[in-house]
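A single chain comes next, written as structure tokens; it is the form predicted alone.
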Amino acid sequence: MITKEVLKEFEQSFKAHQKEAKTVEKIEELRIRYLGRKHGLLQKLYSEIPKLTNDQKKEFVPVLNSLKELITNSFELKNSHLKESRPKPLNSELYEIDPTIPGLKPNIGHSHPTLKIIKEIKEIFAYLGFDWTDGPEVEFDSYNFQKLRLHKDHPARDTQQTYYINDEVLLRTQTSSMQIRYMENHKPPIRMLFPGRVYRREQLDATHLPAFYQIEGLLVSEAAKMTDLIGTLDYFVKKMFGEKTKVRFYGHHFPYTEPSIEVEVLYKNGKWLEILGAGMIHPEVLKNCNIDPKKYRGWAFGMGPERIAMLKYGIEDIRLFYSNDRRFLDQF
């Protein structure tokens, strides 16, 4: 039965449902619920009109018509707002296109500075006939130390500060272990680079990391000489840092090379900075790999790509390489 209370409650109910309908689909469901021709709630009220007295018809029918107009207009207004808020399709005639506006530059990733330096080192030595490969980061003690003349009681082990998994297995402290693995399975002549990650118990600071990259170089032949090694490293330094770069070599000691040298470059602040170590492979190391030291000789060198990158790009803190700071990485 139509009464003032029924009409008022009907209007309040519609307004409450309308606020909850925020998508085109929900609005359409609500429209069918209230304005449907057969089962709409408003149609049910109109079906009650014949039961009213003449005075009631004069009072309630205008109110009912106004309520229908209110509901109809509300749906149209709600739908128009939703359509305007939708993104316009590219092929729409209403979509304004200015062909003179520059396009948006896509945000494309790029190589990490360490990987860029590793690639550059590979390219320099590839010109000299070197290939490259890598091996396991979890290594046997025999490959990482013993066959390189670093036996169980060797004092140099203390300076490596190794991460041991057990007595015979460890995280490699140097890519020199790949020298042994490669020479055991390949006959001379050999020209190889061994880039990879190594691990040491280093205190984290501006120049040291507990995990970092290293590149080892190896050449074995019947005619390998120290002068060839020095010439090769001089060529590398000048290709990496520029033809006018000043280089100096001086004697050093490594258990697996004899004689041994270190290489320094003159930095822009006027200081000499060490960038790599090298030397002639010790005959005992060759013998450990089943290579006849009376017939073959070899030389090797090792460097840290992060250190090379620090010199090349003027980076003063090695921790920046692993900070994931876009302001730093985007410069490369």
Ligand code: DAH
The other form holds:
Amino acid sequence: MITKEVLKEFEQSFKAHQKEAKTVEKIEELRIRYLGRKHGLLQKLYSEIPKLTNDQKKEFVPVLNSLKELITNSFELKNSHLKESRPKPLNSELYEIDPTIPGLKPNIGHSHPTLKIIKEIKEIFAYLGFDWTDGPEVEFDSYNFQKLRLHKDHPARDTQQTYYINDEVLLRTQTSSMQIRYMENHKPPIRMLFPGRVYRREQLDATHLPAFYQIEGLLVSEAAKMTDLIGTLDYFVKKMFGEKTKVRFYGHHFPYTEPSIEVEVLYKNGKWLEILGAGMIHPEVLKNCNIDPKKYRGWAFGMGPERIAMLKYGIEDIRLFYSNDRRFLDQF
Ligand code: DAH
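For comparison with the form predicted alone, would you give the structure of this protein in the form predicted together with ligand DAH?
Next comes the full complex, and the chain you just saw is listed first.
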């Protein structure tokens, strides 16, 4: 029951406790004891108000309110006092130091899984003597399509629905554009990777994104051979997915390679999944870049690092890569 004496006593006992509480932890304990929302002592007093007569309410409620203010303020004061006094000597009586408590672990950032896979792919090919460079995402139609033998009315353009900026300029739909750019400006021998983002007018779903990454590989030399290409890709797949991975190669068609192949990997669910396209560079493409196809041959390949990551880590939905969801990102 609330009486004058009870309130007086309450105030005195709070002050006595307050004097004793000298560490941050003890103060927090005290705060919870007095101000705790459910079981705090102050709350207990408040819960008795309905039992009071109107006269008693008039008398005690203001006292109780000012008690609450006093207690709340005193915690704020004490806390700020403690904060200000942080740099005091270690033996200050305000501190109780336990050197065995583990330190706080800082939150360290890390690379995005797509970039990690790109790095891994670069490292595998670097071992085979490949270098890399990047190029523009806003590209000429001629580099993205025409010089790769995808002329304006070529039916294969249908599969690569394109964001055009105007008749001649577009957002590149494939990193193959970099083959042309690079061969125009460099003499063989060439051994390069071109990682970068490409854009397609795709409906967003679990396996399609309107913007995603590709890595293009390009090798031009006097002795480039289809068997080297196959051997290189086999080596790559085994380094990436493990020595025991089952790989298969089969004929395909790309306008810029002849012959063309696709590479499939046996996934854990027993299905073969396509991971990249490749082939011997078409002599006309070499000619378009002022490289003599009688003297030089080349091969090229293109793959999607997000797809490689999905396969490697068993990720079912490509949209996760762009979700910024820490529960996903922190696993890599
Ligand atoms: N550009 C193809 C694509 O976007 C991938 C590709 C296939 C690249 C064959 C190549 C290649 O260099 O030879 O699907």
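Fair warning: this is a prediction, and the values are worked out from it, not measured in the lab. Throughout, rigid core stands for the largest set of C-alpha atoms superposing within 1.5 Å between the two forms. Numbering follows the first chain given and starts at 1.
After superposition on the rigid core, the Cα atom of Gly40 is displaced by 2 Å or more between the two forms. For Asp317, the Cα coordinates differ by under 2 angstroms between the two forms after the core has been superposed.
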